[in-house]
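Encoded as structure tokens, the following chain is the form predicted on its own, with no partner shown.
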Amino acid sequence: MKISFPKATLKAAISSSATSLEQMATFNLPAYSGPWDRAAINHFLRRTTLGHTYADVTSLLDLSHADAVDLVLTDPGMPSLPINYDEENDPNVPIGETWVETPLASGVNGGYRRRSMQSWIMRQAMESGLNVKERMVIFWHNHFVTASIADRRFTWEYMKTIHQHGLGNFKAFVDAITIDPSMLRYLNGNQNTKNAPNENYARELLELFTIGKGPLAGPGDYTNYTEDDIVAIARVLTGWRDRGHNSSTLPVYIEFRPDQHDTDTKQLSHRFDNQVIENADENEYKVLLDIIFSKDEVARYMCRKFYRYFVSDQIDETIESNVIEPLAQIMITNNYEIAPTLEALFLSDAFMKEDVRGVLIKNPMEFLMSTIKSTGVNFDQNNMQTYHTIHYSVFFRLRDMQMEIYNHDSVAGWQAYYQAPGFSRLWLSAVTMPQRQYVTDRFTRYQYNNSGIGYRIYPLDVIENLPNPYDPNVMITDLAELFYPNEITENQVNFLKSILIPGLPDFEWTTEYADYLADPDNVNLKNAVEDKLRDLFQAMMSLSEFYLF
């Protein structure tokens, strides 16, 4: 039996903001109340989106807090298909067309494919704009890992069913992801037989990807699963098969073998009622899904890890019962579906409240989308130059700073997102601070060029959309308030003065900037004045606060 892949419709899925409220009044999840002003605006979108700027702060000040948590997740559909840049020698591909659906010609060397994919995402988060779906993009990757798959159109179904269901509904998500190609053969879902059973995914079905385990109750009882309940899993989900990996003819699919399906009854422990699955041929994991699902410890697993992605890596007893427990509640509610749940998390005081702005460490994917998108830097994104190099080369500052897509060193994902005490502090060490210094180096004072392009901040272009750039204080304090989720200290304002204008009075720099606008083409003023700005963002984003959010 061949079956082909779901071509869900999306599902943006978010309630009415009225509906959200009811439901975070009912369950007790209070709502924020504060100010929808500057520094709150500038919270939500560091949490919700991967950059803003300046503008966009202030575009917002004319929405409600409500309508801009409905702006955000706003689902904005599928993205654009990666397509081949630099390949000549694929017949099958020419340069500019896609090829994730063309199996790779044979003798052809598949590394274009890879070079694509890293590229394609970074495109996908440098245009995301003010949306959360390539927040969750990254979530979901580092929730549903797979690693290690040579054939790059497994790579792409398995992106593609993220951006399908990333902010549809959670139990259709996971019913995906089961049966997913890439998934299949990471955790040796392929290889699940009726008379060699594998525990691979059927444990990490439990233990990272729904329910999760809970303290130890017993010998093979982890409070929310056994260890019996995996083998019995495991049976249930014997049979699958991917196909068409590394074939220069196939296409990629995935079948139900029947012959390799185990069609005995499966036994589930007492964590699970123990309830009884009858044989159900390629049905049979669904009916395993809708047993899992019944229970609440999945809302409220979901729900720790949402918050955790989102508003602070620190739970306690108190967080558990006023913010977990009513959170997951509305996601039960909700039948499982992603966006309710979020909208109800984004309004609350739980997320915008003062005391976690700043709290996290951002990943190096959020560090390099604050330092490009907050600071405009202009890539060219219709030419093939452009999408051939400095998506590259921006892709492998990720892996410098030990955030590398697609390879992920664990099923658990990156360490910063479940190893405690650490977590996101983890993301700091003597390896990576040097390269997060050498990105932020390389676009204020240098510049990323790659075959004659060149790409850099420039820092006359993102003062001119402030208010007073005139008044080295006041811009100071503004372009503070974009960077850090903050605010700086009278001591660092005059600090980050004397890097601008050292051991000079505030007008000096009134009269020069005034005087560059009184004659841009006089190139001696415009460097001048320009290489004042670049060593205050040098130095602005070398502060531990740039590091923050």
The other form holds:
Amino acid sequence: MKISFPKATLKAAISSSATSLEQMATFNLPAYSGPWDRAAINHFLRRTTLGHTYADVTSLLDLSHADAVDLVLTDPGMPSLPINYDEENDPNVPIGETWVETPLASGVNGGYRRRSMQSWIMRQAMESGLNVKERMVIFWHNHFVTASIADRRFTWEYMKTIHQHGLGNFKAFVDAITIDPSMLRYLNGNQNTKNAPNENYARELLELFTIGKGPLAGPGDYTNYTEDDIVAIARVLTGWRDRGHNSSTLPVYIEFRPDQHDTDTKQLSHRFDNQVIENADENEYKVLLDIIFSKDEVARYMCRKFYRYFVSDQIDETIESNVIEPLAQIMITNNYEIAPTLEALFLSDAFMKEDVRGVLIKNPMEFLMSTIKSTGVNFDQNNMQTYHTIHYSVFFRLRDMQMEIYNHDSVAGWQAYYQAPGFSRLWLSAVTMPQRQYVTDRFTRYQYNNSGIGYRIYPLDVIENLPNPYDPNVMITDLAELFYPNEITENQVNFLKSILIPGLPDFEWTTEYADYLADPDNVNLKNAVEDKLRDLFQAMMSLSEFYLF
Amino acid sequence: MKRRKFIKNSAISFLGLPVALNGMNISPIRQSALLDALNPESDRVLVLIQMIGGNDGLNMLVPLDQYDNLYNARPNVILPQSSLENTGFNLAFHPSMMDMRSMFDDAKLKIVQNVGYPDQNRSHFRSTDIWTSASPANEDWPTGWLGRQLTDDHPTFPNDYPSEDFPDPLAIAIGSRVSMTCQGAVGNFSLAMTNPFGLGQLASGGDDFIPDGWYGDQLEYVRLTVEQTNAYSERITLKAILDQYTTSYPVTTFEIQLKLIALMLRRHGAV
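Would you generate the structure of this protein in the form predicted together with the partner chain, following the form predicted on its own above?
Below is the whole assembly, all chains and molecules, this chain first.
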């Protein structure tokens, strides 16, 4: 079967940017008014999508900034289901069919479901197009961390929750994740009962998922909440559990057991205005969420996370008052809807201005996808199994660069998103740098191989889409615009040219390339220019500038 | 951050780079003169082992004056008093720590008991933060305790490192991440590595003028990481290759990590 690589559609969604611009004016978040040129569009796409091409930038020149924001925020809806692509021995799930709601028959090796999920996450990233959704999936996976769940049906339920709410309403999202079967297992909500309350989820719900920990204001008092609140909230959440984990017969579901729920009245601290929560059984956690979300600090905490992810990891008092606070007010005004909040952020000067271009170090997914997608590599295959296997194998490049999906070290997520002062610098080390170079070397220089399946960058296809591939200076400058967040120097252009045509005058390239185009079936001519381009691409992706975005 | 380093470096890089970019590693052997310059007498190496997870401290080092209370509280796990390794200080080691006990008797082992902080909030992150920063319980410090010491000793780091006087990494973290204990005010002093035998040369190149601002700082950081990974990896790989396996080591991850430390140390005459 042929699986096509979806092309970005330029049909903008129903424009909501007018409302956003009004709200930005109201709350004093200045909109970007600089030029919507190639440099601005490159920055915009680097920060909102997972990889783009030179042609994508050209196509966005025809849109306004506001229309481009609407375009990337268009929710593509639910993705296709992960399928069994290589296990012949599951009697209930033939190859080519999905397994997500089918219990694993006893005696069948469930490894195929793990491979299927890992292949699937890469497939979503590869096929995401000019859209913010997959970047949000990674964001939310790092926000609501769950890991180490053996039954992959749980992982799917969790990914479904993330996809359903990723651009939806944040409060509804927290509601769903609170009783998500993976989360009930990961943070022990399934062991939280009236006689043996377990505080793990209650603690992270406040510290990591919603309101965040403020400065220590006194013993057990973190400004936004207290230790006593954690104890009380754990009791509010008693009685829930997941069912069906590793069962060969049961579906995955959750249940509320009234007899395990603490029905006594819960008293919150002065940080929550001494509010009292009366028993409301399975609806009690919704009462709790109403109380938590009545605090503006939830919006501030989330807007800081958005800012770190999309703009810069440096937040000082000026950013706090000029960006975080107005953005938080916009989030509150929109009742915690995620898309309008991101819309205001993407329209803002704070997001678009030149000062913040290139100030983040790419995470491994961003690094991998910018390598693959800006050069137009796709994993289309005529063979279904090969298609999935390639995506599966690329998953491990992420793991080796220390960003394994579904396997965080801790519930706080990847260190690069919370650990001051280094933040995104923490992606880089003597271990991960060689891994990154391995990725770019393989994709540019060699046939990237997986069990005999080759895939790699075809640089001739890339330069064919540039305005003037005949002139080595122009070609390198145009590629630099695609690969690097800011302009490179004339020295660097000359250095790169010395890789392409060492010691030769410029016209040698022009001639060689023209000769190839005049006789494209001549293998010798083709190999000569392609090898030169591979050297160039490899060198360009080895420059430190390529690690920034 | 200093800019002059990059003016200086770019000249060097433009000469040296095409070699690396053509995929040829610089031979580590040519560095052997540097090794000859090492003075084994002056080498002091501090090894810190951070264990992650739970440890039953009361069973590892049993307070004998509380033995009866412990027995009553947890009769199912406590060991018979006769099987314990008494230190003579009202404390006894778990029997599997007999070797530790001999080190203790020889005054080669110190133990600090009852570490923790007041009003524990049970957050693992907070405990780890205090562990690595050594901050008071009611303060948040962004630097590690070792990082602060190294900042005092090497105030210009990472600029101009490695240098003739300090050709080796100031700290090595076995694993894939730098150690927060080594976090200084400006950068992290530790070089993360999983295997000293597996280090290769990274290509770099085209290093040129660094613009001002946060973008320039980040770019400078990436270039420094490339340079340091390369500079240190030559020396570390060389040391590792020159070392001979004289001991057979067990094969758990932790033991392999200890082996790597031992191999690197032996070259320094430190073990």
